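Heads up, the chain below is alone and in the form predicted on its own; it's given as structure tokens.
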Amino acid sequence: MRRVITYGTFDLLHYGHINLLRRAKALGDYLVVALSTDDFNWNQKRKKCYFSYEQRKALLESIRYVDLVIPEENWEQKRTDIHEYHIDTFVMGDDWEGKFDFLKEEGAEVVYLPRTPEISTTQIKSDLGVVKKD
């Protein structure tokens, strides 16, 4: 069984997220999603989420492509997650291209998938006037 992992905040879930999850699942048999906790989002990413961790987790668990949702509590846990969950493939959006190549040393294939170009949570928040666009 090939195990795949991806990481993210997945706030204001949209079809770009679904596309990522569908394509990640297609790379294996079992998809683990490491979901950023509220503390991690605020303290390390400086992101405020609309939905709480538990709400975002419930949304992800209802998606057929997702087999397991785990908490992402810090940047460093990726190495240990690869081993703890017996991960074969690590997947991120291509906006992170090259940033996680070091995980190849842990025995995982690293894949950067193209983002769905016309949609992002930042764009949604900007369009709604929730955040200023850079």
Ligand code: C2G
Contents of the next structure:
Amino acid sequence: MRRVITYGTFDLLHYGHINLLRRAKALGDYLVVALSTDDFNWNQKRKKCYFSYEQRKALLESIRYVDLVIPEENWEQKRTDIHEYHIDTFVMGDDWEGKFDFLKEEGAEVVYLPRTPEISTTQIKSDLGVVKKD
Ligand code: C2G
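To complete the pair, please output the form predicted together with the ligand; the form predicted on its own was given just before.
Entire complex below, previous chain first.
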């Protein structure tokens, strides 16, 4: 049983995320998604999510490629997650190319997959002309 893990915010879930999750699952038999918590997003990633952690978690859990969703609470947990969840392969989109190669020291294969071009949550918000509610 090859176990794969990936990390992210997955807010305003879109087909770029689904493409990533589908390819990540294809690298093994079991996919763990470490989902950034609201605190981590706001305090560390400076991302204001539209959907709460619980809402984003429910969306991810409904995806056929996803087997388990766990919280991502900080940047440092990846090393321990590899061991705690018996991970064989760590996967991220290639906007993170090279940033997590240190996880090879924990015995995990590290894979960066090409991002789906032209779609992003930021793009969606700008296309929709999202303005701050008064
Ligand atoms: N992604 C993609 N194509 C897109 C948009 C996103 O392949 N058009 C991928 C990203 O590369 C990432 C995953 O989908 O691997 C989740 O994207 P985000 O929610 O933006 O994740 P990010 O904020 O980069 O968080 O510790 C790692 C961080 O939590 C990653």
